[in-house]
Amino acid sequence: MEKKITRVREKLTDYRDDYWVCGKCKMCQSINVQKVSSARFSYNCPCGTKYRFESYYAAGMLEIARAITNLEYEPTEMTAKIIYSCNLCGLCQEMCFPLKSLHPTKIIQLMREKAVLEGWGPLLAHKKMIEDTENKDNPWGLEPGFKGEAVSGKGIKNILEEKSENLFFVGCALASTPEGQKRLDSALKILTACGIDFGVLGQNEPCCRSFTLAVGDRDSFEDKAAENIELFKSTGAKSIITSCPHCLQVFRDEYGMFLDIPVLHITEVIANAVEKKSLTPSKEVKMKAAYHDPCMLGRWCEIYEPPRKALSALGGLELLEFERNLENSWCCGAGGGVPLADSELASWTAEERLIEARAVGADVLITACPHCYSQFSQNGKMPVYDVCELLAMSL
């Protein structure tokens, strides 16, 4: 029989009694006016901000889930066009689910999925990424051996043939490029500054596949995912590190209960360093800047402090919170497929988070995921650092 892992299966019509009550109450269009003190940074959905039709909102998307499973219609293009404008940032089901215990987002996710099954998505602009990431094991269509490339040279124990404690999964968004082998290098230093016993899977790392569980082709996903798991559990790691959030969320959330082996952000390695002292930041870092929550890493993943208190080490630097943070923060608009469907989407999106961290009087963005990195660099605006970064540069 064919191996394959997943989670209960789920169906858009296990929602049903959500997409059915929905009141069109519109809170999945704003910050809660508690959390925020201007209109101008009150908004929460990049898409239906930017186009500015119902259809766009998340009580939108949930009248198109109960339109198509009621039979009342058939899904056309600019229906699919619709749910992949969708970042699958969470923020609409961070407002609602606390008053409604509605989950737009989920229920997005599965409409993709059903679009996959049915035909009608994802866009045909997902679906080289699909193809490069069924031949290649990854979304960017490169050679494999590439994440071997990247850690080669550089003193890093292979995992499969030196036992280490940790697994630090490097993931395809640092490796993929030279701007984000810095990044990893960073991260690298970072990791053995604190003292880790950790090794890499270097040509043998695969993909975790989370762009193409997010534009809906779960099928492809778990093709892969039973054979993931067991390499990591080969491994004999006690623990997996990685700096990706989107790796982080697929790990745990999808892995998880099959994986049996704690999955940890590298922040979080770094802030329990800088509580026990075993990472001491020397240089100081002079700079106003304004921490990005990315949406994988805090809605998704629960995870808020550590990247502050890692970032609190640091001496020189001021830190400054946007308006829209921790559980209300504005996507970046690298999330679900939408930088490949829909780039002027994508890099409105970013822009607006700018204007933002200019508006707290930043000169500087920090982040620690790289596909927010990516993203906001494109933009060109203002500089953009990792974490990891940061803190090598003050070792």
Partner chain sequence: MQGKDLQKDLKERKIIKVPVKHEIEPTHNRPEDLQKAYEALKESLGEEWVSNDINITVAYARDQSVTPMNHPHIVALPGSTDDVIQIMKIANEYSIDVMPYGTGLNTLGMTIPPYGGILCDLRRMDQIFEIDEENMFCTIGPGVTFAQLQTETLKRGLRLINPSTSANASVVSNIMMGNISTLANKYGVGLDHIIGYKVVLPEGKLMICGPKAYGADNAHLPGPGPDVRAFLRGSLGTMGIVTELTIRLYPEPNEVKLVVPIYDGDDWSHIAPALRAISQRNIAIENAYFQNTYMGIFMGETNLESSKLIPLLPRHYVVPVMGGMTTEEVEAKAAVSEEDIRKVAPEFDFMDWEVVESISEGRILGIDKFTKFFRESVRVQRVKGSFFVGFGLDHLDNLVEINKQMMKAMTTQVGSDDNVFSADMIATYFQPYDMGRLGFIEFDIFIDQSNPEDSLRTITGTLAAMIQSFKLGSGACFGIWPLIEGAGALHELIGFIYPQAGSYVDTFRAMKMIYDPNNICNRRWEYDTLRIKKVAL
Contents of the next structure:
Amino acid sequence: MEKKITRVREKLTDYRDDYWVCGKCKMCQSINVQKVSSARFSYNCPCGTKYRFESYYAAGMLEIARAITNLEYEPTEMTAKIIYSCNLCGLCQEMCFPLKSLHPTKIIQLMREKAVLEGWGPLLAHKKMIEDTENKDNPWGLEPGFKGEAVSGKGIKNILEEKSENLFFVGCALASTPEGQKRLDSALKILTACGIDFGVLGQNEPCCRSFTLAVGDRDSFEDKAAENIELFKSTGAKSIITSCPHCLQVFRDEYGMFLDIPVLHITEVIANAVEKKSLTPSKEVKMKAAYHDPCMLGRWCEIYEPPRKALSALGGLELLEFERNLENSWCCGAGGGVPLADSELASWTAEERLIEARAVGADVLITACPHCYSQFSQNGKMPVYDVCELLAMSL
Amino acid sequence: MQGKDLQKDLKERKIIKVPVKHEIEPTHNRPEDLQKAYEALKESLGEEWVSNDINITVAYARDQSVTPMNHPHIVALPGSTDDVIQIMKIANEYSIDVMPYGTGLNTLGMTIPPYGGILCDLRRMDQIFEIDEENMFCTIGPGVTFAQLQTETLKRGLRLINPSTSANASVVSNIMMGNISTLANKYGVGLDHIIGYKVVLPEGKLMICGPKAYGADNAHLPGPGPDVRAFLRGSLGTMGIVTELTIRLYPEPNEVKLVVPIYDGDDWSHIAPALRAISQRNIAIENAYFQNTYMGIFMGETNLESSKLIPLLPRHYVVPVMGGMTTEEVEAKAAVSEEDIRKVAPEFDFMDWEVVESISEGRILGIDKFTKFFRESVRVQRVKGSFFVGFGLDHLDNLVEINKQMMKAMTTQVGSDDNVFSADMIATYFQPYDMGRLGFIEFDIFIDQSNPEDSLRTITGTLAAMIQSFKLGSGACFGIWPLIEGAGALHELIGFIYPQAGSYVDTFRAMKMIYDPNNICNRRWEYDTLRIKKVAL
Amino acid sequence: MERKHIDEFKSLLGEKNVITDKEFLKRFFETLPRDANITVLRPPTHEQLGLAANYAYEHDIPMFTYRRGFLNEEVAKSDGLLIDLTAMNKIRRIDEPNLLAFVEYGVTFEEMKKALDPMGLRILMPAAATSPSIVRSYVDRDVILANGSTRPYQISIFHAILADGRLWMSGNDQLTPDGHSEFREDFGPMYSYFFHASEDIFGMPYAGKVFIYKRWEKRKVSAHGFNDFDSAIKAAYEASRHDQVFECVVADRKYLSVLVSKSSDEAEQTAPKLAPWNVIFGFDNHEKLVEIWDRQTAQICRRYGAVETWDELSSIMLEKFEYPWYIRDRDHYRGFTETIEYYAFSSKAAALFDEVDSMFKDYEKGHVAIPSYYGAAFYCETDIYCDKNDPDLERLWYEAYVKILDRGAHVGRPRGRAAELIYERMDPENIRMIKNLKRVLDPKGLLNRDQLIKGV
Ligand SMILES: Cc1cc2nc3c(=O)[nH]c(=O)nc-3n(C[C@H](O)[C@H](O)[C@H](O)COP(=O)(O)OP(=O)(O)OC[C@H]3O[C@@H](n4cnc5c(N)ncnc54)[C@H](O)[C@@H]3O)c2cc1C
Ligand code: SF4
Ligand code: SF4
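Can I have the other form now, the form predicted in complex with the partner chain, not the form predicted alone?
Whole complex next, starting from this chain.
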């Protein structure tokens, strides 16, 4: 298929040196050792920690990459199962790159792309998701139209009809459920309270296709990305604000080369408003909560401080830190298409995080990503809030 | 397995290139037995903890060494001592080899199963059973890593002997084989830290060593009577699998201070006296010598940055870390060390720790983190992917000459084209032992495994260096014999060259045959021929 | 023993080194049985020892090594050889720069001290010595006065002759020329360590490379008094844990008074001058450091309620630390000293002492505790000063061991009936390992039969 965004495509073999240089040192199999504060919460990689075979860790996946590119054996179903057990949480790369200059997470992504090109990936559940995304423009195959409904009648500008300084990109996740829409309302309320001039795409808002990319279908992703870039440009917005870190990450890292509109996460906007005192929460939000750094927001987009800054404006909130926080954050389990193919692994991963939340004394978990949100709230064992939700409550 | 069968087997396993070494006329690891063993293992360990899939075995087939790749047939993840007993029993029943695997970080291919069989990855056994704060010991499973254990012990004011290997290496396998650490001078090596253990012997029997063997408290001292503890240190997985280890912990001083004596000259003769002065006074808790090559590699973010840094850094470093009850005490210790070094090696200067920190841009988080959670050593692999180690043991003043000759031997083999680091990039490390009575020399050469020429050069280079080292009288350590018994006529040869070693190697052979009658535990040589078996492919 | 064997041994070792004389034999046996038929060999070199052992092995002659004290009667009646290694008594080398001394079996602590003193060097002294031989004491893992700050193994490498006369070298001497490396570890599973505290069942260690130490700029000994054991051991534990001291001893009034005296009268006069419990610290290092450590440990002791003790104790102990503390030297007090020795955690030491005391209610007793590994465990010894022929002694001694073993005491080098007790409780695989190595090294079972465990 023809490439729609013309960035030079990377191939797995471009990283040949990486998978040969991996010395199996296993530094990617725990959080940064200088920051480990207990043996219990020193583990990082969810799939490796659950399945324990070396192949489920980045080091093993690199070895698989080496072996299959070296034609030592042909990829099998099991090869796909293994590489699709990864959440693409990026923690292995976060540990490895500063020490070894290697890109393990990138290699896993490229193995998936190779799998799709060669036809041994993705997994069945992922194929359906790609199809749905292509047909209905959302990963869950919901009938189109829900995005328009989610914002209609709320007095929000449609940027295609009415010029706005900023484009607020709602994202499929917030718009897709009644319960997500409540959080969407909080986000809209907060943006308004911050005095931001923004509009939405409403019915015309497309899917960012980050999930399609995550499971390795770069062609499908790029097709849509090219269209989306044009659409964004046509809005004349000076910046794009997303509520979902997954959208944020692809806009920045993938669309970025062809899209010169800055992309911000909503927590950055809020933090800015808090800093400038244009947002001043008045009601107390009494709770003991731990803030979970979403992989895409933290490690991938390096947004650690803004959500904390935003939360710091809340009176009554005792904000706790996870043992594995910031760049060492443990994944919620929702990344990389894992919940579709291995829901057991995904919920185990979330459960593990909730155990950690309890261990640090939290009664409530806060996140800034709708996918983390649903992953944790499905578990049902601890109240979960979105950063925007809490701030909206305090207004 | 030969001819058609072999082809068929390879095809069935979708193997295109050489992953498994097949024996000629195998008595072990026969396909029909492997299948039975696989079923039996699934039955006793649970299906999710056993696999014979090539995608699983591939991750254990190769390590950072130049040892040729070879897949195990089955990977098993035991979760308890009982599981390990079951594995051994099944392996004996069906004549399948067993290879214990801690974290596979040894640098010599020791966990690559020579003939396949069951690879027993012990990382699920990651329980810290007990940490006794007052009486300074802990009991752990073989899957516990240095990072995990150190974190827990430091909370209790205790220090673990952490070598400068990966922080995520297994404590148990490190203590059983290497355990070369900057704390070795004061606190000892390997066996010195072991109080007792539980080991599953090759036939699947459990043996307990140390005070717990007769129900006593873990009161640290060897015994009772003959020091049976020593049986497993240096056996490299040929004599059984340790499933619980009780090790000594050491008091963490209230205060620490690092002195960094440096010397930027070509004359190595000052190094031994300086190192000896510090080691023998025995007031530094940590202590070692290393070359600027390491310093540059640790500090540079990339290879390029490191190669720029190395020539700018002073060439020689001695790094004593002082510990004490009070600031006054550590300051005094630092002053005494300086005075001692100035007396025997006035050429040395003293560098500020702050300088080290500023060069590393705060990445090394204070002395505490630097010494206890040393993260940087794995960077030596960054240079080219892996490194090959030359080593030796001798009195400190002999090490300098050994180093010189080893370097010479190595560089003539390695050359120094653009692809290969120059002689300066071969890194030397001296680790004093036994309070300055002797030292360990490690000699790293960086190697690109994907480049056969580089590998070959490195192997010949290291061998040439090792020969120099032995010729100069240096010793061996961490049990090399279990790996080379049966290689050619070595057994006889060793009795001929070193008659005093003859009774030892005979004993090794006899004990191995008694304890592993079916020769399944890390099989390296055959009992009937007393030789390493030939392999096809 | 057959004449021809004796003649052969004489030709191998020299006439005077093969002794059958009953009078001479008496020094090895408390009561020499009438039908004693043992022959004493005193090999002057290890080559001769090897030849003699080989001959004995070929001719199925049992061999016993003389280790300490008196041997039992069975040995006297074994029609075998009693090998006394003390004739090998050369100091082969003192390696000052590398702080090692290569000594033969017969070299004593006292001789070594004489040789080392002028060089400003020292050797570490055992606290419950039963033999003046350094090799013996160190191979047996006798407790060392400076165990808290050094290590229990003070011998780096030993050389031994196996039952069949073959040579066994431990550690790196297996592969390196003499004077190189001298590291303790074998180059595979470390079977050499089995020889320690084994009653020589595997081989006869005849020489060893032992650790020697520098005498630093400043030597000092300080003594602190305590009213109770609990405070004393806590102070010793803390000082050791903070790595403040070289030697450290916790002892009661009785033990010390007997230790420092030459007669019972002197001991009786000394005792009242001493505090009920005493903690004695030895320091040896740079002046600056000794001053700091002395001050800091005194503070620790004060914190635990230290009281006055005999003002001469420090200077007397300074001298005492220079020599081995032989158990038999304490016999002056009541004719005989029986000991109960074991290792225990500091917090359990008091209860274990009490346990032993409750067995020996009506006896005079002394107590001493010495830290090892920075106070992680303490060597504990109760001395029972008594009449050797006391009819209850053996039974009480045995029962005391049963009691302390029940409470978790660790006996590092059990001998005689204590060994039997321990091996009864021992993991059977562990014993099988000892037996198997014995079978490999001495298949005929001729060397030191039944000396460690019956049947081995
Ligand atoms: C960058 C780097 C730096 C290093 N620096 C050092 C250093 O400073 N000091 C040092 O000592 N080492 C160092 N090493 C070597 C290496 O880290 C150690 O040898 C390693 O810790 C051994 O542990 P492992 O778990 O990796 O053992 P493995 O490689 O898994 O096993 C080693 C051997 O022991 C056997 N084995 C493993 N577990 C058991 C068990 N439970 N019971 C019985 N047998 C078992 C295996 O079969 C094998 O033969 C370094 C290595 C690297 C890569
Ligand atoms: S991916 Fe990086 S950190 Fe992980 S084992 Fe390989 S080299 Fe080490
Ligand atoms: S990206 Fe995360 S889940 Fe995937 S291998 Fe790396 S650490 Fe594991």
